[in-house]
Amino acid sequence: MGTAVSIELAADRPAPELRALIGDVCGWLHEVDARFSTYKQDSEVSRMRRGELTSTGCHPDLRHVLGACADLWRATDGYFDAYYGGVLDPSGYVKGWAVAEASQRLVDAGCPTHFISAGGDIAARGDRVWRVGVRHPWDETKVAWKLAVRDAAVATSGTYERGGHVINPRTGKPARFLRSVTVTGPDLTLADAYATAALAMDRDGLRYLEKLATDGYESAAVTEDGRAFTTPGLPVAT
């Protein structure tokens, strides 16, 4: 996936089935790395990008995912778009998916109780708090916000990494308005989804995400020129 993954799991087990259930996770997304890059040749959206395969002969977690970043696009009127300049990329989905998918499997296998943070998308699950630090969009020694979140996901998109690598629709041009977009709520794969679509509305992101408040998820903002917005019910830490 092209990112650093930490887990941990708060279970009075012995050694050897933590570390069963560690690997496990590391194995499905190997898995998930496997069919999804668009970096390997070999992967299937690499081989649907050439037209070597179809939707009806490719993996069934493939088919579900086109159809999720489907029901997203026209969710969020085309900004978060899978196939932006007629190119499947599905990686603003597959990520915070993939992590989630790994949460419920450690949730299947008798551990609801755990923390899995994959290149800014945390399922931080189970009957306690986690507290978790939003990186600094300038400074990344830094945190932005302390969050206190129990049993909830946590997504953060931004610019500060890679550039304009989220596209306005609209424009045509790499959003640059906000800076960073930090999501929170029930759903891993939706706060994930939610974060990246609001980076690619630029002004607009913001009143997209006050919007979202209504449906549980809550969100801060830094715009490119340093400004910070909330949601009033931002899990901060205290």
The other form holds:
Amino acid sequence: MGTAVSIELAADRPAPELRALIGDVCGWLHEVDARFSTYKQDSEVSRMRRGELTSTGCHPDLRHVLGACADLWRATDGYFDAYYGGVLDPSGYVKGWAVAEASQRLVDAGCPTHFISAGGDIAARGDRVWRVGVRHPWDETKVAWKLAVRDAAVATSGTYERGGHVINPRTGKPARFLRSVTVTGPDLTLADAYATAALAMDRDGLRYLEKLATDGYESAAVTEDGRAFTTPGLPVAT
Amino acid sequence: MRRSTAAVFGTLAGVGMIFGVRMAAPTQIVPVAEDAAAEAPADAPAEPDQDDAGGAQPDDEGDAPADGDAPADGGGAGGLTDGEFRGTGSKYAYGTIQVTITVEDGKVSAADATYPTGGDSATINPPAIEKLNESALTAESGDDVDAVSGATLTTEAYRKSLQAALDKAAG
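Mind giving me the form predicted in complex with its partner chain, seeing as the form predicted alone was just shown?
And the full complex, kicking off with our chain again.
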């Protein structure tokens, strides 16, 4: 499985330094993949699945992820679950978290203004406005919204690429009411989890998104029948 | 202002994000999933469901298990006790989820969730969404954006297409 990651640094520094920063980010993402991949048999997640590794013996990053997944399980009323069917799969958390961590590394390295995009997960940092399109859920060549964000995260979950693979735990059936949910707010890992949880909630997802706005997470959603919903505070680009 | 852009083609563990949300299991049960078998949650241990439904603890107040101890972070190694365990009810907007698991040979062999069947659960259509704006879906060109946020693309076709594009870009 592959995910394309694009990184843009806006810093007045020599090109070799910028390349080194990007190299550091790439190294981090590969480290994450080696540890958390559910496809690599020697990853820590795979070893934990086989009972060869416990939470006391694993890397602190994995411990962190397991704890964060548990917190999200609570925060989303059970809609976010890294243990579906009793099998550990923290992937729903890992990508957003990995990008958020990569972003923080760049900040720590003196590069506060940057942009990282990995699939649906975007960290748009620093003191400038970044324009982020929200993919049109039926036409991959178009965008349904353009957002203008500053120092914020944008995450999108949709059923259109995998088709009904998000299960609504209340019905046990694939969630089909919402086709695409985009959440933007301060924290990428949360935005990503919220978007996925809202998708799983079917109709209730809209009410959930409404509530998230009070926590500073604005959203845009498209229903399977083509209606578009946005929270009033969504930072739409002009 | 210098800019540097890199497209990285790699395998990021999180690509399966859509798989991250599936059947709910109560917090108490989370850590006993087969791989993390060892961990016993410190804050809200599931009670063995003896021969009646006594293990059920519907929680009208909807208290989630206490904050603090992340169940998957509980530490301690040790096997699971065989038997049937029922989690405490976890209340959310329209009802309560309660999950029962079966442990055999120290591992979770089955999990079953129950949902409310009456009263508040009858809500199918949510109340009107008053705070969301509804509009017609629009389709615009994305030529003038820094990036596009969309559901993760994981198909092999995409992978090949991307690789081709990268090769071309490198070329």
